[in-house]
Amino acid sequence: MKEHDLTFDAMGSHVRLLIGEPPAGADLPSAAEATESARRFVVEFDRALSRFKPESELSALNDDPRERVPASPLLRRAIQAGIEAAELSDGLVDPTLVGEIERVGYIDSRAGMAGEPLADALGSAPPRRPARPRPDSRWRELVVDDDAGEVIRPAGLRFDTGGTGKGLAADLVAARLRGYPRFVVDCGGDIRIGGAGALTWPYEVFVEHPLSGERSHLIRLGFGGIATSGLNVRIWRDAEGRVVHHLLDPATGEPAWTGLVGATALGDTALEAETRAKAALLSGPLEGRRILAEKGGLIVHDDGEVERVGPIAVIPTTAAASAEPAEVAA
């Protein structure tokens, strides 16, 4: 089956469209078409809802000393999913955690930028324990006013899109496609599969393995989210030497080392499955089980061996046939 492809950077990663021609007499525009207006769309997502853009709307909306600021509905579906993956996680994907990831030094974007080899700095990491949510809540916060197109929350409480604005962004292109045989949306590796073909013949999805940077392992999904969250994607060192990370243990504001540094999980959207991935690493590796075991994943433990949780089949990458023209990666 015919499909455009389009590979560019956003969001700080790399964005990857996959859309099957409409069927004859459809009356849809062409997978070029689709493809592009998917593409200006994650553009302007990323424009108006990055904390690194001091032109954004994200940026202005943080910087309203006003407890009550208006808002345009992307940016309200923003904070809405933010709200909905704080909830969903228990506190642990908490989209506050704006002063403290700055203090660890992730003020600016990383993206291009060579990081610590993970391997390194596990043996300098600090003992072991799961995540736990900050006592405060103060996500909780956070009101959503579609009625009088505002949001709603205490001056000074910051809002980041880090943990959930690309698997939204993903679905929100995926709701654009209805109609379209086969798609996959890859927002730096949250990815929404789609469409009646997809079921039939369904896309290879591959897992890094965070310490080798292999693909170690191969899901076949034709519906719906999978995400990958992993310490081995943005780590460095503070104004102090230390090596750190982007995952934050919301409790203390301080990198987690939780005896997991890679968790994959699976979704009916994106934006679930990229807060279940986020969650099971926070958590480690007895409660990550549990979070992954309704909906499936895979979980990597610090010595880098690789755990099968839950409802999912994976092929380790030794015995999968070879790659089909529809592989993407998680």
Second form
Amino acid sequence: MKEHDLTFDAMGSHVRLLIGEPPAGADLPSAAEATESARRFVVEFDRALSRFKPESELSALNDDPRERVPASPLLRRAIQAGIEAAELSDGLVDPTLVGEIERVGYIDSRAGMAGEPLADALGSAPPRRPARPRPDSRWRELVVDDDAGEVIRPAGLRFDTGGTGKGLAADLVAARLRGYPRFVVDCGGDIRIGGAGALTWPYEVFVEHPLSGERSHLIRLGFGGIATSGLNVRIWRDAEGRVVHHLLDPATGEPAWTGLVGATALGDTALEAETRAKAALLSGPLEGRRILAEKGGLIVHDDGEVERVGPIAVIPTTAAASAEPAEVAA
Amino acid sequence: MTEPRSLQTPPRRKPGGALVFWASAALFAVLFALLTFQLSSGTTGTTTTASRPVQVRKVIKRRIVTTVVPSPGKNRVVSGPATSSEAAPEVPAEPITTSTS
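Could you switch over to the form predicted in complex with its partner chain, since the one displayed so far is the form predicted alone?
What follows is the whole complex; the chain from before opens it.
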């Protein structure tokens, strides 16, 4: 089975599409055509929903002084995804922390910028404690009215797709690839896998360790989503010389230091996996284990120890080369 | 003058208590003996056919569930659900990796 493989930059990350050729006689475009169509969709998604692009529809919404604002189906879907993520994480993955993330210094996209070494940052980081939801839960004020084609929220309440956009993009592309035998949509590490053929021939997905940068573990995945959240990228020093990063404690608006430096989660969708990974990381080891217990995942402690949680079969990469294919996570 | 005959029939004499007791006991004993005989011989008063013997069967269904875990590697033949292609997919040139973005 031949697969079309394309990598390009969008959403401040690398996006990779791996699509198998449709069966002969199927009424589907070729894998190459599907890949190009998916690429155009992701680029358009990024153009419409980036808070770093002043001309984006999301920026227009955030600047709009009206309470009810007409919105495209894509923007409404993105906001709905943000609400779903907040609900799933009990407010830890909060899409309304735009002012807070800007105060920390994340005003422009930091794509491609060299960050502070995480191992050094851990030494000077504040005492560890679990993040907490924002007490006023402002994300609950977001309402999507699909009948009217509008988004309703108090003027001034801004929305950011940062926590959910890549996962949602992967899921939306996957929905467009229905009928293809086997495919991977990787939006900056938020990965969605699908196709009947992937059940028979699962993909091998490696997990990058946030401290070493090496592919430390291998997971074989036949369907669904997998995503990783970590502190090793988008980490910098602010004007006062403090090491800060982009994953905020909603209760304080400050970067969260919880005792974990990374979390990888499985989910039915990439959006769910991304939400679980981020919520686990923000929750710290104790609550993080509970969040990952249902669908499975990995947490990486400050000292680099990788801990397997829930129904997930992983193979350390040192043994992966010789391991029998008996462990399949699905 | 003759005495008028009484219009009332003379009252019957009740049987003695001992007679009733012994008659009841005898009837009970006869019926008890009859029923005991019928039960021991396998017949009843309502049917003369012998009741069918009851067969007790223990049905054991054994199901074996087998999960086939295929290999994603090259050149491995795996039985499983039909896919669009019989050939194993090519391993991607670059590993698929989930990492922080």
